[in-house]
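Just the one chain here, the form predicted on its own, laid out as structure tokens.
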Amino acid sequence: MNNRELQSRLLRAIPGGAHTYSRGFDQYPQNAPAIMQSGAGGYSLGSDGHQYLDFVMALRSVNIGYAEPVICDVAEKYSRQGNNLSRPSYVELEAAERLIDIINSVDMVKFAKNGSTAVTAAVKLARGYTGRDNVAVCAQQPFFSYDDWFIGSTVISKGIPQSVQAQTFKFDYNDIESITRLFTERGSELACLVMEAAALEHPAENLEGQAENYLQLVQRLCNQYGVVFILDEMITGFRWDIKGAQHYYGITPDLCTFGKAMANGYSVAAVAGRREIMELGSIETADQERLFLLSSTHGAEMSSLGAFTATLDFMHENPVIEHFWSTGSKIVNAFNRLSAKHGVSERFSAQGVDCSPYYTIVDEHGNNDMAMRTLFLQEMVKQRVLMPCIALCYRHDEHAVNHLEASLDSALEVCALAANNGIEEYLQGPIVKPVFRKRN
């Protein structure tokens, strides 16, 4: 069955032909497999039969490689073990009091199967324990949840009451002014600050000549005004520092949440944080008011849970987390030489924090030119390689960076002669799109 008839299948059954935008068919090249079999270290293996070298590893959920033996071994034990029980497991304990003795700033944790589901949770904590209604979020960082104090922000609002989008503030990253008038304007009326600690960029340092960084200003704030500081940790967390980004900026959050590759691909989420804020979803002080914090038929699945600690033990055991730094290192450096090679450096260029790096592809404007992100996604197809985001994996090894290297020389190639000749006489299939737009 060809990509299209595929793609047909998928619409008919499926809202958006996937369970998320992101994996959408607006996202990639017409060239692009429709559908994915399966997956073996930093490899996958399309419905075309071909093996394609993976940068995209199930959106940063796979930190260590698909299909790791060592920890598909774990899950499958207490898969075989009845998965879900009727009482708390022993694993389940254990998942708790491994992340509560990882991460320093966390003293109980509640697990849930998705990130926007732990992300609200910790909003709603908040809410509870300040009494206040507000939301902020930093406006540079795409995505904190699917659920309406957020999506509310965005520009695909529909169906959701304007009091809810009222709610929510945004402020901008490693701006001082932006963030300190905030705080002025509304920082007695906000429950929480919501944010990662970097996504395209480290935090500032030496803040007009204060020893503190960007992040260590916002938590002083935060504590200031009595607003609840959440760390969303999903894509930092695990990759930039086993104890978290927190640990590597020397930031304490009142609450954090965690995710994507905390178990290497299994479904588990988390939102954790300070005793006197979690407890408020406890049920053990009599009379005390309640909060509905969690409740989750499957957030105790044992397997995922197994997953999670068997996640841990592989990079207690392994250089993971220097990985990631060393490698993202190699891949900006290679990505940056050969751009300049072919004389498209203005154009497209790597960047970020080292172990989780970005590309960005521009117009002669400096604007994002997403026909020309088509056709370098369509010629990086053609080589083998699935790369709209730069997500790397423990089993991206030297030979995968070759790959990509041979990859990104072919591609930047043909987008240089594109560039120079005219986008179309090269361009196959309709151009991608943002996943956050206003209409289809």
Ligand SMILES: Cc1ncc(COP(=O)(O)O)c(C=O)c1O
Given for the second form:
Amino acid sequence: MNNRELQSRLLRAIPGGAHTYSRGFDQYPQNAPAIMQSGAGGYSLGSDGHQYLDFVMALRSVNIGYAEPVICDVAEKYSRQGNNLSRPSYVELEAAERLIDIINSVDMVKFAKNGSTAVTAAVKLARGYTGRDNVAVCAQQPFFSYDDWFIGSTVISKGIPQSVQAQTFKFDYNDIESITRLFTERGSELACLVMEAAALEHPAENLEGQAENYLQLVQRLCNQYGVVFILDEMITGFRWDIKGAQHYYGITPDLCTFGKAMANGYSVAAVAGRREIMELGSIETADQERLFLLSSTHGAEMSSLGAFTATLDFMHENPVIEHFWSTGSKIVNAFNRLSAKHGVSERFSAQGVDCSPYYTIVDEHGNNDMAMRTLFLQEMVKQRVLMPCIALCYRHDEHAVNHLEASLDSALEVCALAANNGIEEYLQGPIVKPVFRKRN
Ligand SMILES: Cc1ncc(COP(=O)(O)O)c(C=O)c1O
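Now show me the form predicted in complex with the ligand; what you just gave was the form predicted on its own.
Let us now look at the entire complex, which starts with that chain.
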């Protein structure tokens, strides 16, 4: 069956044709495989029969590599032990205690199957703890949850009550003024502040002559205004540092959330944090008013929690974190060197935090250039590379980096020609679109 037929079957059966919008057909050039069949290490096999060097890594959920044998073995062992039992399992206790051991701010943890659920649970805890309704989120960070409290603050607010939309406020990253302003106006109504430690850049140092970095200032302001500080470590966790970006940047959030890379692609997420807040979801304190915190049939799935403990073991035994930082830096340098070689460095550049870098493609006015992005992705697909983002895994080895460099060289050469001669004759399909847009 060809790509077009597969795509139309996907769209007929599944709204959006995939289970995250970032996997949708509107995110990839027409020549990309509509379906991926399997993955091994840093590569995955497309429905077109080709092996692709994969820099999406299942939306950053696979941080060691696809089908890493020691992790699969542990997951399989637990699935053969019943996979999900009628009361808590040993591996559930072990997974919780190990997360508590490794993340300094964490006294208690509750597992879930996906990140949105975990972040929403953190917001609920904050609301219960403070008795306040409103939420502050970082404007430059694209995603925290598919739930109404967050999606209501994006352009795709259809289906979300106005009253819910009115409860979420935005502040700017690395701009302490914007938080001070928000807290001065609304501090007493805010239950929590939700952010990632870093996405596009590191937290600023020495803001307004302060010894603390930006995140430490945020923490101080949250304490001062009684706002619960929620750090979403879905992407940064188990990537910036094995103890989280919170350790890397020297902060102690009240609550934090993990997911994605924690179990090398198996479905585990977590809301975790200070006992005093987490305990609102407990049942043993006599007469305490109850907060219904995450209750999920599959939250205790043993194969996934086993995969989490095996991923942790793997990370203790191998220089995974060091690999992210050094490989990311190599890729940023190669990208920028090759865009300069082809005379397009004004328009194609890689930057960001080395362990999780990103690239931008802009037009002559500095605006995102979606047509050129499509051409770049299309040419990378011809070189058998999927790279709408740069998500690294431990199995992206030297061979993979060499493959990437050769591919970038060819793709950027074509893009440079298109920049000079007009893109139309090079582009072979529709232009990709941003996920967050009001209309299809
Ligand atoms: C920072 C952040 N938080 C939360 C989520 C939601 O995670 P999930 O897709 O597992 O629900 C994501 C997913 O992209 C994310 O990037």
